[in-house]
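Only one chain comes next, encoded as structure tokens, the form predicted alone.
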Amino acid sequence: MATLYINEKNKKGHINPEIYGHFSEHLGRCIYEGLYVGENSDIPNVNGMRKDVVDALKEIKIPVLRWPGGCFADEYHWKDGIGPKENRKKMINTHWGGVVEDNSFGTHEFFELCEQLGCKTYVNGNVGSGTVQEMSEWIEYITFDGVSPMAELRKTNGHEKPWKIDYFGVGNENWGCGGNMTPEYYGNLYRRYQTYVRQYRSDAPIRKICCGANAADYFWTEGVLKTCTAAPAPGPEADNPGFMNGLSLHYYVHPGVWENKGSATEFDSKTWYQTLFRAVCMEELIRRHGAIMDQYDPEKKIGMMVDEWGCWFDVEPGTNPGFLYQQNTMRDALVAGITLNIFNKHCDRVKMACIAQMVNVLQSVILTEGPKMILTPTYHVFHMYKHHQDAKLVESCVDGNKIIGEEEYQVPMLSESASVSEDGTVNITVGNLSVTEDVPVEISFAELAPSRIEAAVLTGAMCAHNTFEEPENVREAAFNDFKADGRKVSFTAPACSIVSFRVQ
């Protein structure tokens, strides 16, 4: 028996909704076919956006969407994606599949999509191959409500009023595909470029995100922060250490070496534990990068933005290797559950996270095939966890949490986090990482004697996944196999499962 202690009175921090964010890149079938089918498509759409996909994403309360990349961002020139679509420039997407990018989805379409989703906007600018002027003019085009060349161009293209940029990334992966830079060189470029991300709207300030590290590259974090905080920012920037509101972190989970990541659907129990072991490593990455950030930002004014995370396996057989299309199993669901629990528990530093990617790419929440759409196991995890958004993290820990696994890949059997919503409801999410072993769990509250409990479960064999022929092979279901007694709730967490509770 494991005991999950929850002190619902000890609030540890605020869980930003943006921790449950998503990422959409011009990569494979994420944008085209996944999110955008065009106004003339036979697939039901609203202004070109797939209605079924938008409706499904609204159901999980998507809080923020990052676009246009990813590696694509640092070769994207925004003026190619505005104006009449028949006049937009075509280009080869050299990063992803060598296919023609016709730029029919651009700035106007992105903001239309976010308006339909009701989510915040995260735009990633081009530092790798773009200029300061280009970035500055894009900000002006999007956000300036006055007389200027870019504002007039926006109006000419059919949008009278400016939009709102909630977050703006100054470059992407500039240690790699975004220019192969050193941290000091990028740090100085960041200082320069961010200067021209002008705050044209006092009612809607843009939060600036600096390109942070890849996985365990602590050298990058140290070098960028040292360079950016070498002198205090003057004037209105003084409250932003290093001229930034956020520092990104990218981390992908896979069981093999980079060149051979393994199948998304065919694997054994050792590979299962190897993958989950690497998911658990997110905890160490946040702690160690956070320790460096604490040196330069002890008041935690700079948020850690894990704006690319998730599973990266070999592509599905027969698909374009540059499209990164992969299936999604219960293994992906457990990785998502582990990761989101970790983010919740580090909400003092982690202020945003974006799973990669939203549709048809890597660890997607949705897959499409022509007019068909399926929800992946990962989608159901986001649905089960959505009540953590904007809630207060509360103290929780597991006593009797076994260590399980195979060979050197050892993980705790249970992953958990708990929060309290504004109405007082306690939200609990628990993952059982074991492939084979059910585990009895007793939830013990500090003071709460539950009077109303709702619960759900997601479970299945480790390789179980949904297909277009069997779209509901893995799905969230009501969970009623629990017993409440005073301040305690007891249940058995099935092997390979996520269980969620809402307790009043």
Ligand code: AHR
The other form holds:
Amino acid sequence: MATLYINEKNKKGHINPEIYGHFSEHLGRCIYEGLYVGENSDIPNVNGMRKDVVDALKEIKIPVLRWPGGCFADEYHWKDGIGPKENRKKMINTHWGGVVEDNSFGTHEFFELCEQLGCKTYVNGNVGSGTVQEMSEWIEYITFDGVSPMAELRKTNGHEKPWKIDYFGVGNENWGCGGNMTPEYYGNLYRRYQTYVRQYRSDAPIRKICCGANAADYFWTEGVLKTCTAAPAPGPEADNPGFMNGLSLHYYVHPGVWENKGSATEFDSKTWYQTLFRAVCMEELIRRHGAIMDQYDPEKKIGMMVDEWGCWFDVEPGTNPGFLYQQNTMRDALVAGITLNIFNKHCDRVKMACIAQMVNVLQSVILTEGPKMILTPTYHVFHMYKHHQDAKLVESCVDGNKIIGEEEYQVPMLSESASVSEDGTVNITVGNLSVTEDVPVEISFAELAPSRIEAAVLTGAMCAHNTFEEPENVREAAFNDFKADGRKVSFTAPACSIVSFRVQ
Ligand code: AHR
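Mind giving me the form predicted in complex with alpha-L-arabinofuranose, seeing as the form predicted alone was just shown?
Now the full complex is given, and it begins with the chain already shown.
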């Protein structure tokens, strides 16, 4: 038996809701078909946005949405995506499948989508192939309320009032698809480009995000921070070390080698443990990048923004390799559960994270096929974890956590985190990483003797997934199989499961 100790009195930090954020790129069928079908579609929509998808997304409380990329961002020229749709430029999406991008989803459509979702906005600018002027005019177009060429253009295009940009990314993966730069070169460009990300709205400051590392590239983190913090920023932003509010981190989990990541739905138990082993590595990445950040920003003013994370497998057979369309199983659910628990536990540094990607691309919460839509196991995890958003992380740890796995892929059997909501409810999320073994768990609170407990479970065979024919193979279910006795609650976590509790 394992004991999960929870000291609900010891609050360790605030879980920024944006940790539960999402990413949507002009890639495959994420934007087009997945989120946006256009006003004239037979698929029910509101101003072009799929109603079924938006409704489902609202259920998991989307806190923030990143757009338009990804690699696409450093090729995107925003002026191609404004004005009458019939006049918008058509281009080839060279990164993703070589298909025609007709720019029918642009700035106005993105803000409409975020309004419908009720979420914050994260716009990613173009450094790789764009100019400072282009970036600064985009900010002006979106956020300026006075008399100016870009504000006039926005009004001509039908939007009188400015929008709010909550986060602005100055380039994406500039060590790779965003320009193949060195950290020092990018660091200097960052300093220059961010200068012109003007704060036009005193009521809605834009938080700037600098392009951070891929996975374990600590050299990039060090080089960029060193360059950006080389001299103190003068003026009102002097408070921000390195002219930035956030530094990104990208980390994708895949078994095997990059060239052969394997099927999303057909894998053996060794591959299961290899995948989860790599998911657990997120903890080390946060610690080590965080240690470098601590040197330049000891007060933790710069957030670590893990703005791309998730599973990356081989595409579904018969689909366009450039569309990155993959199915989603209980393995994805466990990766999501493990990762979100890690983010919660590091909420002092991790201020945002965006799963890649929202619909139909990589580890999606929703898949669509024409008018049909299914929720993936990952969707259910986000649903079960949503109460952590905006809650206070509390101290928790497992005693008697077995190490399990196959060959070199050894992982702790249980993954967990706990938080307390504003109203005092304790939220607990637990994953059992074993493919075969159920595990009895006793939760032991410091003082709380629960009077009310609600719980849910998501479980299934390791390869279990939902299909358009069988959309409910894997779904969240109420969980009543627990016993409460004083300060203790005992239950058995089924093999291959996520269990969530809300305790009062
Ligand atoms: O999410 C798919 C791609 O992965 C993004 O465009 C890029 O930033 C990353 O390499």
